[in-house]
Amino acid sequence: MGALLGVLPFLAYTTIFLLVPTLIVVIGACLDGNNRLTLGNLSALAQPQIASAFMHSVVLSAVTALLGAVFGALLAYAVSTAREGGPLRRMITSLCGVLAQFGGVTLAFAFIATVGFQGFLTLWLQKIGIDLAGSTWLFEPDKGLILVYTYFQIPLMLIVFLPAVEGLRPQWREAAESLGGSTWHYWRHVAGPILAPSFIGAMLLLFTNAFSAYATAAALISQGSPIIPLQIGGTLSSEVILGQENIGKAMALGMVAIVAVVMTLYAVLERRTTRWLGR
């Protein structure tokens, strides 16, 4: 009974902030403006602008997840070689913990103040003949959003992937070297296969992180809705086209379905990683 009471706050939190909103989305996606059952909201997902927004979101999330995973994994390995408990290691991990949560409007403002039209780096580069002010690349989803999203994906990858890198045992490398294996052989046949499930799982987590991001994109992109979170926001806040709230819920249901598939794969890979590393 005591254990049940201890878990009640978590169950209440999950119910209020996860189960209830999901239930509202599912029910709303199947109702029309008169609260009658309909499949019209779900069929609207095939509209070109909505399908294009889903595609752009998937591509944006996949690209930034891959970039964040690669550079974050390299940084995690570099940090793992530092002295355990040393000041450098503590400083980098603490900094990544902060940067991984540094998102939303604050992150968008930081980039605008740095490389925007009147950003301090833009103005400084103008003095040496490099002009960034004539380009709108920061406000384009295929350029600016990739850079901004990758910025918070890399530190998140370090936090998620560092425990797996630290789980590599020195005896495995010594055994490979004693058998005549080179560094390439060690990473190709020993460390690589062991870290692969954790790396792919972390990359899936980064995909979900980018796929659900809204505030940063909303602050950078003022015209159009090229990604699905902005499409959903438009259906809920538009004063031009009314009665689109349930279509927004249908789009949210599509996002929930994609995230559910990705997180299921992540859970499977995480269990395999735990088994390999003996945790």
Second form
Amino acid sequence: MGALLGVLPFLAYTTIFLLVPTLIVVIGACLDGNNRLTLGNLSALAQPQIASAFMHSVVLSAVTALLGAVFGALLAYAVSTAREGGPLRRMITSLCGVLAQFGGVTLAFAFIATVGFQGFLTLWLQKIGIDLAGSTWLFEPDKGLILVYTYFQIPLMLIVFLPAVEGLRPQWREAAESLGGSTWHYWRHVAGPILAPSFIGAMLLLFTNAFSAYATAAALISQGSPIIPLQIGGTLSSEVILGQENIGKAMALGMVAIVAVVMTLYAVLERRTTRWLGR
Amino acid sequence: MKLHAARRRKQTIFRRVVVGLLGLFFALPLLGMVEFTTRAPGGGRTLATWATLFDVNVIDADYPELKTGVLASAGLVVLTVTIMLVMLVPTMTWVRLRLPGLRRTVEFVCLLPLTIPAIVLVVGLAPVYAWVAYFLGESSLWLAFAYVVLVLPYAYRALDAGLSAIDVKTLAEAARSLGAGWPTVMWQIILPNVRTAVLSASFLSVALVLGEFTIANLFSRDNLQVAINQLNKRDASLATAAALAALVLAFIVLFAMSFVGAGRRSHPPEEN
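Starting from the form predicted on its own above, please write out the structure of the form predicted in complex with the partner chain.
Complete assembly follows, chain above in first position.
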């Protein structure tokens, strides 16, 4: 009994700042303006505006997860061929650590300064006849946001996938070669199958990363709320109609549900991965 | 042998092409920021924006929001790291020593924020923060309570790796049998043995807190990123310069951290 006292502060803290907020979202999503049980908030998710925001978010996250995973995996393999502890490796992993974490406002500014209306690339391209400033492509979820999100997805992929690539033992390749296997055979029958669960797992992680991101889009987009985190933000920051505030909670619950499904898949894959790449 | 040399050459070419092309993609937006912040009004280059950014007196007088944001973020970094360490290190040690049955629960709670996006946490935290404001006032510093939750998964993993690498039980029992009290065990036995893990948990927290925007913005509190975002409406060039400076600072912190991690790895417990 006395031993339990030792974890009491931790449990109290996480209850107040983690479990209670989670319950507020879950319960609030099922209550109406008079605190009566209702499914009205959840069915409000079918409103065209909200449904399309969910749709945009899922597509944006899936596309950038795929792009980030492919390019990030290439980069991870390229880096893994460099000397361990060498300057290139250290530079790239630290740089990726920052770029993966530091999305948000900085990233939005960087892209505005580069391909925004007055961006230097925009001005250059104008000289050779390509007009980027003619439309609002940078602020649309199916064009500019994909580009911007990929910028923080690739570094995250490097960070989560590099350990898996490093787990490939040179002996496996030598074994494949001594049995007469070509490079293609090695990748198709040895490295590919071993890396596949990590690759898919990392891609799922990238999906939730993009799906949860709020800051980048908030700093970039000033008109409208094309993706679901911005929709939720809108229900918090503006004066909403009475009884509507719980729709924000329903949207939040919807996000948690999607992330939970993806993270469960991730956990299953993770268990498979550690079987081979036990470190 | 010849095969190896040929493969190594191919790998080198592959590495240069991939790192070169992706490097360009990553460099362009950063270059864009440098270019944008050095534009002179009539064309040409000037460092005036950067001179302003590093001139404490000018910032103090003309851009008070930036000063407030920097100070708030500095305070948040200290408070977040302190709460995180004071809460997690003793709890995790205690659970290993006395309550191994609770280890799964603690792990589950610590990793839970990974499935709860910050924007969702904001929705649920709004009523909680109404109480925080009622009891403690409106200060931006109290955002640290939420930030501890955000860093929980990363800090947990770093500290868990550190505690797994040492024999907590034997160390603690040895100290106890020599008459040490629990505070001494924590402070003089456990902490020095997991200092690398403590450092990496702290560095991760610093990077996360310096970049945090979502919660501060939606609760209308001040921090560095919120200040930079507000400043952008008034002086885009200075805001971009401040954002780039913060990015460089975070890079330096993480680069330093990569050396700390390397120091630990050079003495691996088991290597085959």
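Positions refer to the first chain, counted from 1. We call the rigid core the largest set of C-alpha positions that still match within 1.5 Å between the two forms. Since the model is a prediction, treat every value here as computed from it, not as a measurement.
Relative to the superposed core, residue 264 shifts its CA atom by less than 2 Å between these two forms. The two forms line up on their rigid core, and residue 10 then has its Cα shifted by 5.9 Å between these two forms.
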